[in-house]
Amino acid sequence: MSTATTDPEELVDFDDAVLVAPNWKLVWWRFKKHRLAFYSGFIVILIVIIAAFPGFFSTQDPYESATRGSFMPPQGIHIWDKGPAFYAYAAIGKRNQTTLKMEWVVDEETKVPLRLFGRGYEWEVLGLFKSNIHLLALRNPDVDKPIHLLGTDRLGRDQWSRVLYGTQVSLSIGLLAVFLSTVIGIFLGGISGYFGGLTDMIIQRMIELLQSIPPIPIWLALSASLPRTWSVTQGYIAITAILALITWTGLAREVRGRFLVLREEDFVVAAKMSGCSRMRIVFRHMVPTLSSHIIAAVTLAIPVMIINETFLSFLGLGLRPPAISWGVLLQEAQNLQSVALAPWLMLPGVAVIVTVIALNILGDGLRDAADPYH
């Protein structure tokens, strides 16, 4: 029986690497050991890519409606037909003369050939230029009818494309709201913890006042006060601001607590003695020491923002049509009759669940990796 031996030189090299490695590299090494969080990171990256280029992954114009194609069930993709193939079966709709309900049947006699990286409707790439290249497209767009991977809604709009565009809106609201709340929390929390005295008392009383008010009624009241005549862009900015202005208090308290400890550290005292201004000490010397903790806190806050936006839009108090977000799409599922006729209308909820779980696991992994005492 043989025992494994380790070369002492390898141990010395590893120890030396750890001793001289910067903090971000130590965090990365610890993060890679958290396998679940590591793979969740790939899922989050994929979601971000979809949010950046929803037109490339979509198959139809998300705003195009076809009343004759309402409540069409999802169409599957087939890759084998007596050999390698790539197609989908067409769907035939017939009106039930008794119930007047449109009934869809798969037409196995008609195949719709598909192709990768084909041409379709025009979409804007990051608002810079237009393109008509899509990941999945019809081989003969002038002849064949379009396919619907996740079915259609009551207006005949393609659910697959609308879910992808909803990813862009919901995720961007979460990112922007978290960015704004993080800036406010770091600024006010840092000033409160470093200066202390009257400044600290005023900021802390303001935080306690905001935290004492139940958040849901505040969200509902502020969202309901938005004028119905506002455009989609104005509503988007308003909802983002509402979410950011209410959720900064938790991070501000955490930053204040860290600053109360850091302001007595030797490097802060040395910065004072070298003549650095107070704002430079706060934002140049103290804030960077909290960067790992801030990144973890931001990652955990994004799914909360996404759920809040979905919640408000679902109740009709957030974004409103013609805006497309996961909450707006789930409004179609409020009617029990619609869900019974078209259960695929609840699929945007699956997108919310997958995104929130992936972000939470990623945030947990980053928080453990950034913990210097872990």
Given for the second form:
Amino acid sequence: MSTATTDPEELVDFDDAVLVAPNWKLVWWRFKKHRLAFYSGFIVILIVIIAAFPGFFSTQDPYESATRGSFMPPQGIHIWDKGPAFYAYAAIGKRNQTTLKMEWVVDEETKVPLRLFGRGYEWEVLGLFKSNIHLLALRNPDVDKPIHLLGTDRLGRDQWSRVLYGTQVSLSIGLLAVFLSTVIGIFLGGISGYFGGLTDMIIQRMIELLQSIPPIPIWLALSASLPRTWSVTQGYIAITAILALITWTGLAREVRGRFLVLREEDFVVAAKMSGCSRMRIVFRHMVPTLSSHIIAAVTLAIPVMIINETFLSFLGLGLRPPAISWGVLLQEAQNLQSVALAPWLMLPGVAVIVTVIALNILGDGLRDAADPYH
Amino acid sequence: MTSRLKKHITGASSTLLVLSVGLGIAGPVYAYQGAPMLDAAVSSGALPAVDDRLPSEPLVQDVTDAIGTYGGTLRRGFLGPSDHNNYTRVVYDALVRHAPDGGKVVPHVAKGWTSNEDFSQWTINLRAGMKWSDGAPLTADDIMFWYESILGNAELIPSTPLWMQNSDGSVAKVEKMSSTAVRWSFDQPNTAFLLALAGQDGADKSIQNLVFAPGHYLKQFHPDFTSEADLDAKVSAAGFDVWTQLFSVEALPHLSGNRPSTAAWVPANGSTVADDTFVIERNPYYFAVDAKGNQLPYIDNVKFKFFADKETLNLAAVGGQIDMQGRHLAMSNFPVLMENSDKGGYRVITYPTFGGSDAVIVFNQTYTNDEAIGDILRNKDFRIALSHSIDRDAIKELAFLGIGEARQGVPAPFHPFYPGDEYAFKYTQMDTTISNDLLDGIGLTERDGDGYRLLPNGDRLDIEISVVPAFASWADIGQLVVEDWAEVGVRAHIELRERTPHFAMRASNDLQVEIWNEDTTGFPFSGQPNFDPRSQPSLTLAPLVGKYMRSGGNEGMAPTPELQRIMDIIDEAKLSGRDRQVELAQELFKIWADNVWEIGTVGLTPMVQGVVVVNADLRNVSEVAGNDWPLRTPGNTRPEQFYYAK
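Now the other one: the form predicted together with the partner chain, given that the block above is the form predicted on its own.
The complete assembly is shown below, putting the previous chain first.
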């Protein structure tokens, strides 16, 4: 493999373990040294778990509105009341008759007892079966009003639950779109680089064409042309496809460049001599040598996709209500009353920032680690 | 001139005369006072003196609180060329106007009117010596120019507007009686004539809504007065294809920028609504004075600043950058506006609407793009079921800040046209059992996997609700309604559209359902009432019926007996005395509420352009005023007599 190109004298200082370790182990060791990336990895895993089971972590149906519950500020959870306890204070909302503003007062007389792993509304586990167990739930759901960890929006919907469900949509759109664009990028980049000639010409000109058009107007045009009768799911898939169809070109270029170098390598020539089919050579022998590089590129592409989805939805062109994504949540907070009276509605922005930074640092670490021999 | 001067010297100006003599001030003495802004032009001779600019009998305009002082700029915000009515509402430039409370019609450009015994003939009297903003005389010829060359030109106005029709559909006769008098003759009594006239101010960017026009300016754009070659050159120079397009632009001051008008402020230096800041400045020939003989307006100019979206406009209002405006201010921002009023240097007043409902769901009765959907929209039980499924209490709390009442689109209880509680609250009780029973009863029994009802032909029922997010939080209301309907198995979705495509789809009969407000309830018999399918523009009630009526039954769709009755009522009311009009109006609103072509949600709130920010220093702004589109609020509150205290 690529060890062939490394100067053997450099290897002298390495431990024996290093000399015999497989590639993935080298990558892992190198990655562990990158502390920031390592911890970012944990954050990303946590976010992925939330994205997989938002219902478990949320406290209320994210679509449920409350007639007299708009703009409630975030509620705190208390764990000490002359001894260990687990409760929140009830909040009382009253409309100010002069300014017509909903004003909330914490009622320290009334405690709302909470419990872990309690019962609440019914949610679907990965679309397979239903459950009503939640990480945090009311102890007396029949008596007490729901608590709102991040407050409520103008329709009295629970912001905490909406952010969690938004995580699922935004993250999965990022993952799916990147997956799609990676597949297209590797496939087209691979055949372009391997075959060369006319195939290469056509694919490269296509890439240039796509890259020469600024992506934002294409996204806007494509999203605007989606039929409005489509359901949330259809719209979700369409947005994913739109994001993917424009972003594969960068990766395709990189893969092609690598292939142009690789196809003259000994192991490729050897495979050719052994009578392997062209497709087998490309996808069985050549692509795996790029895998670490691809993983790094992919990790760095996900946050870009998340940002893309967020801004499209923020502009009202991506997902639209009743779909919930970070972009949709931010779009709904894009008005005077939210900014002035309910700043907690901006919190989905924090979710975007944390996720994007974590993924970027992780991708950075992976890229550094991806070529452990350098 | 001297005799005229003597005749019209007012008490105030004689005092001034005495004073100025007493102080030994030399120079000419006038019966009226003009704005200092124009002094330089007058002394240089570029502009005649104020007495010569005013008609011999100027309109003596009442002031709301006090005689004002000159100067200042009124700042407003607008959303670009499609927001042309922002201008219309400020100037309200019509022959006659609605009074501030909307209770009666008052003289404006016209000095007055007379009618014959049976109200079939109306004579409008103009002001002698009245001038357009460029100084050209305004006479009966300017009404005749409109009648003969605009209304009478089939290319410009293909079908006669309703208010100008005789009972047989022919055009009413308009004759010049003298240089200041014009007579309208209908072949039947027309008691709604003045109300109709009060709406002919060039609103809605439509030359349909004119009734007098500056012939001396517009003749250069009209083929009857200009050679074809000249006109063609002008049309292509302006980038148009046909002369009617150019004429339609030049006929309206805010589109033309140069067209003389009689409004208190006229476009400055060719400014139009297409500009980033649309500036209108004092009309030196404005025909009104206050009781002390000061020529109005008090304020020098009005600046409409372009805002790309409503939110930044609202933010500007909170920041005190808007001097007097209710348009585009969201009622949901009321708390923010109130909390920042001291800091922003403004006060907030509210003008609740006259009645109706501030968010109604209008069902297109002539939808034909999809036969099955069209049939279901025409089904009365379907509409009743949907009305019963709506949680109006939630809408009131979440979208109307807890004020207003759940009601159908009928006038307010204090209005003589009120049809009674039974109709105002008909079908407004939330009861999903009634809804489900009715929906099952009309054959919507099959459901898909998600629990949504299927159409009788097996297709998915999915109703599109078109919403223009420009006014009020109709998108939120739509979302709540969609959720309520889902509870009874009716799938619907919101489609947000800009004003222009939405209006185009209304006209082309492509909307299924829209959300709008039920204004015009106080004026069902004049202007373009929402209840009349023949109105132009109308809501999406029944566009093909409008087409049918206009084409004499050749195109479109024949009205149902109920809609026919509505039109008959409107036609009869125009010929009837007040008592009969009240009877007819009540009948109209009973039919209206009973048929729920429009589902009312919550009404009697200041939601639609009724939360008004007023500069703390601005005076003479009415604290209470009628708020409705026919009144051109705030035009009916006489912006020309607003003034700044400092």
